[in-house]
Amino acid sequence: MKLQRKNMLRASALGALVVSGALVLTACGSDDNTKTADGATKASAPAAGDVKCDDAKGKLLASGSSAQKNAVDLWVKNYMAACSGVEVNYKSSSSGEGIVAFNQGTVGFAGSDSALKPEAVEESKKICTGGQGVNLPMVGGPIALGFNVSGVDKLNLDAATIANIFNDKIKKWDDEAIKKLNPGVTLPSTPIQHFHRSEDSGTTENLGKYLKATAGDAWPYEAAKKWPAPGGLGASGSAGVATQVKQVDGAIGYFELSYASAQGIKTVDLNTGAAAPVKASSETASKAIAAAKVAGTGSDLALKLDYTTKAEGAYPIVLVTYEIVCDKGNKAETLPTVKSFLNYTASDAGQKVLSENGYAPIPAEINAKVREVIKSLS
């Protein structure tokens, strides 16, 4: 019986994997996952003047995180309505593979939920000529914990409880810790299914990040884009993830809000200590982002982030997207398309996009300094 429900689920994270292949956004590319938390669509075209597509021509290649997909859908429909003879194809895949892209020299930007590693920038340096890649926060946001166990709507988590349930530790959801921080709520003993990413995410990075600076011994890995603790069943991308949690009674996962919101699945309310536990969303994603402090140096604003926050309403399991791209050396016959792209990206109308639908805009003082860095690509 155990053996036939194990092969039933990795069937069904088999079927995950087709489902959120590779998708190559067009002109007439699909929306159909970019909700706001309430479940509705939002696509707010751009006032005219707010493109501004310069000497943009011919077909831009991008690739990487699946964490800025939704919000990348609705930036690329609306950059290409204004320009044009503009082809912007991104293909979301995952950071690392993003990163390998770009250092191969295959497309334009990347995107990773994690800036470049110093290697990553020893690496770029031979396909940036005279120059390097550089990290551009772009996209931030709520790592949402999706949840589904049968009569239970409401979920309140603390980190210690998240780490315990992810390294297989905690095995049914009516286990005490769980009760002790739910009291009211009438919880199942239905065992626990905890889904991850199978492939290397930045997202992976970014909630053990969370996890190791928050849940104490119970998190005794380091960060990294490779999921590292037994047990549990993986899905490729987010929207693999968000998949299983909503085919599967018992299951858990982790994956951006807009997932979530697209798919009406459930999500974990946060204890960190502040008076009442913090819901995802992209308000209290935007609280936490707001205390970011810019770590890089000259052209490089990676950011660091305080995962150990207590504010009220501030969520603490968030990402920072960032659009890799060389400082000097780009290719010159696509340069004008990614200056012209990531300037909509950046401008206040794009970033209003981010709010929209579930994402978290990159605080004023930063993207200001985002803006002067595309322009300065060369």
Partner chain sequence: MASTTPTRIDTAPPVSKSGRSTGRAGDKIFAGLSKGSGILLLVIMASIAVFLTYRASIALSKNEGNFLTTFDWNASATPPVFGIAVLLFGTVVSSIIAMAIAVPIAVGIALFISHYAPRKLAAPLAYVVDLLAAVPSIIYGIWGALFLVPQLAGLNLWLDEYLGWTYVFDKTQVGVARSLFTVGILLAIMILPIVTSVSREVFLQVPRMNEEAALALGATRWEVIRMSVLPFGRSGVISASMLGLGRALGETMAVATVLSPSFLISGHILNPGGGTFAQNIAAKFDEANEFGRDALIASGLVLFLLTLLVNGAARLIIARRKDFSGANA
Given for the second form:
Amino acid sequence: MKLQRKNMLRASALGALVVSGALVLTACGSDDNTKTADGATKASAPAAGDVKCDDAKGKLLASGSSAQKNAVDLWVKNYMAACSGVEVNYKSSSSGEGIVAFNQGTVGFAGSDSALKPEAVEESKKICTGGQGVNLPMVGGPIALGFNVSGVDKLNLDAATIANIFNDKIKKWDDEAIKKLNPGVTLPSTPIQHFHRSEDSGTTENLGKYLKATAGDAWPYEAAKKWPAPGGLGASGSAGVATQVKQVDGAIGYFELSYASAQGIKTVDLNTGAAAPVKASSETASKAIAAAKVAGTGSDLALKLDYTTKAEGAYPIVLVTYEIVCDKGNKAETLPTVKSFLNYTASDAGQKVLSENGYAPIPAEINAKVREVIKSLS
Amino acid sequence: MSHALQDQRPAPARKSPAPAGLTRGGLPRWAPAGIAVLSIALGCGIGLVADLHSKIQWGLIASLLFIGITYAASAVVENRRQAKDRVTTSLVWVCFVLAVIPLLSLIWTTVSRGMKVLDGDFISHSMNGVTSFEEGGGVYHALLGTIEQIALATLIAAPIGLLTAVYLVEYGRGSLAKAVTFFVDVMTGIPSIVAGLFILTTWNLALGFGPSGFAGSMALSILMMPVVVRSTEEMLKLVPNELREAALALGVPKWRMILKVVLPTAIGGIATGLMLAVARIAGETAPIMLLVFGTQLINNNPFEGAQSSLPLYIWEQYKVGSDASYDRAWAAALVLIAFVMILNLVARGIARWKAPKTGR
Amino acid sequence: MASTTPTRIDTAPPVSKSGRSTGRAGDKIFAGLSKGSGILLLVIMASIAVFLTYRASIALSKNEGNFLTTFDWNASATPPVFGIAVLLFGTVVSSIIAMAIAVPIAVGIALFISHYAPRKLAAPLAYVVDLLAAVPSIIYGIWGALFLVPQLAGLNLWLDEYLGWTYVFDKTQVGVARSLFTVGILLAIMILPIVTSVSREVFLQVPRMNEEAALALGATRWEVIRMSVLPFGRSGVISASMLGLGRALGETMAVATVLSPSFLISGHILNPGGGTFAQNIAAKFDEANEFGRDALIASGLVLFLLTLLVNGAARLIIARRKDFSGANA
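Please move on to the form predicted together with its partner chain, as the form predicted alone is already shown.
Expanding to the full complex; the earlier chain stays at the top.
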């Protein structure tokens, strides 16, 4: 018995040790990263006047598209630096997850690469008492076609060739079709390995829309979030695709421009039919987005993009990420924070962050409407 | 038992050349090592000459050569039986090396890449304000989340699991016990993401609670319970019945007998089982991903608001795909491995320290 | 079963009168508590089962494709079309590859540790192998994707070149080694420790007399192992393999990071493509709407049944050999 009591004592001592260890741990962590991240910031710190905290408070959860993750990360960082006591937590997963979470009432707003579908709008009426979910275009961005072909620094392609590459019709880098578009470039005979997103994604859908609109017979598939063509290799997430392209010689893949610049991947210049091939960049994408029209009604500002544009210097493979909120019936505890945060992101300072980081700002007149809607949210 | 068996080990090894030497010539003692060196050299040589890129091919060539040369040499110098014996010996060695290399490489990769950013700051800071492509930031919030979630999961699963095991061993009979036993087996097969879905639909959607560390711990506890029941059951069965009978004969009520005699006797094994179960759930990613939301900030309260956890953190950082985030992912992986290993070592320590002194 | 004896004692009248009343009350409470938690466990399990089947049935009733034979997974679309054929194929094939690689090697390592290794090496080795069983699968996943896949490119070329005539190893599609074969190798590495440690336990339990008798008859070490160790350990190895198989079937993160999924069934295992149940759930879950999630749950249910079958078979084999218990594994 004595022995056993001793054992029990030891066991409880062990338990106490674990508990106290956990308590000590709780005390010694820090959220303050200003020292460790010194000077690494690309974005200029916002002037205090850029962010209006109003009566924002507490914690705001948001989730959705990974396409805008890098932009939102910077916004959140600037915003939280300005408004103490407010926490904004954007979980970058996917548009679909964001919408599901939004319609379940888990998050204050969702980020999505495509506007709400009618069914989803119906569903959102349950959460938005007296209102419905609306799309606010907030982040624009070019979808870059990144390539990794040894010895090739610059590559021009047109829609039909891109379609043929992703459709397994063109199998080698020195194919005639590619040669014709790139006079003077020595192309190796490396087999082409094309990468796509393995999970459903808005990026895939936007590329699909572009190819459907411009490539004609070469791209017989309907635009969808799921990659439609057989063949090729899948990787998860834009980052996954970018990583593969970087690793594999002879690879081509599509992802948001910010991933290309972050990993130093070369991107394809697009032959749109304009005089010169267009490079994927923040400005060229803005030009293409400027041609977009508002397709939504009322507070809903869903856009219709023009993929066939041949305007000089307009890069038409673009993607617009919407922030989805309730027009009426937002949760009382998060409403002030949502309004104040979106106010910042739609402000000039907020939109400037975009062009500095490989995204494209929303054209001014649409942006003006977005600000109106944000003001009217309730 | 095992020690006794292993004492025997060197003996045949030393003996085998001797009898062979009495009848016919045997291979010298250094032969296996010599052949190994020779075939590794040949493997590298062929690899270099044929310009094979991956070291895996070099290794495979070398191991095939090793087995082949061993057989040939032994068949020539010794007899067929000896040759067979030598081939199996070399096969077993090759198996061992084949398996150890990837496992060591895994550990090596994690340690060498993880050490790059792992320091005091990394462990004591959260990811607040660090965007994914920047360097810096830390793992503190995730580590804290993991510890809290696991502690809560254990608080839920351990009593239920223990009591169920006690019921099965000490009280259980009839159809209820059979049903419980069966369902515990069934429960071990639940894919972890399904446990996550279950909590998501009931706790978060039907009851309307927001994402929190606690929701994650509930899913983890579902995964943990069957493991605890199983291991505790085994340990309780090892407690000799004489102890029970002696206690009851002294007039001790049954519940006191269980609490004071049976459980203390088996406590070592039970604790080991618990620790192993904890180590197992510490690496769970899928249910956590659905339930705790994930955050870059420190949240000390597991009952409210988004939390993070180590596996989730690794997954997030891996998905970002920049050099800085890969470094963070590896460092977090190293922290997670260290955490799980420490739990394992503690478990094994407890097991050795108070293993039930029954049977063999 | 120890439970028979205590059960008999349970009915014996208490000997001492003094402790009776408190004892009885305490007994009732304690018995109630433990029975209660048993029942609670049942309730949890039952509600999970009900929940799963309910959600799965919603999905199945609206499926426009054939759940068993459709080669597609488009559950979030309208109308939803999805089928598990590819997933079942991928899950089974990758697990078979994993078993084919892992089991012989694991038996080899187990024999090495129990019978071949120098004594000073054996104990720490056994220890290390056990510790490796606890490395979380996400870590195997990122190691596989960032380290193993590039390393396997050469081996793939080789297999294609020399064994391409076997059809199975014919690599018809260009691409990095993000194939079912690679997944199989990674799964093999992941389940090695568990199969090894259980097999080793069994090999160590071989009666020493048998081995010594064989040695005394002049048998070589291999003959000793073939005649006394392997026959004794066979069922133990089988159940160890089953436990490993159960783990390989349900593996999520490691497969999701390594495989390049597609909805095609191909016997050419070196080609990138294919999918497994768990990987598909993890990959599709994010983008799925409510209904799409139900469909994924339906596939989870199939995986669950598959795992149950394998685990059940393992338990049966273990139960047949009483002196070996794999419960802690």
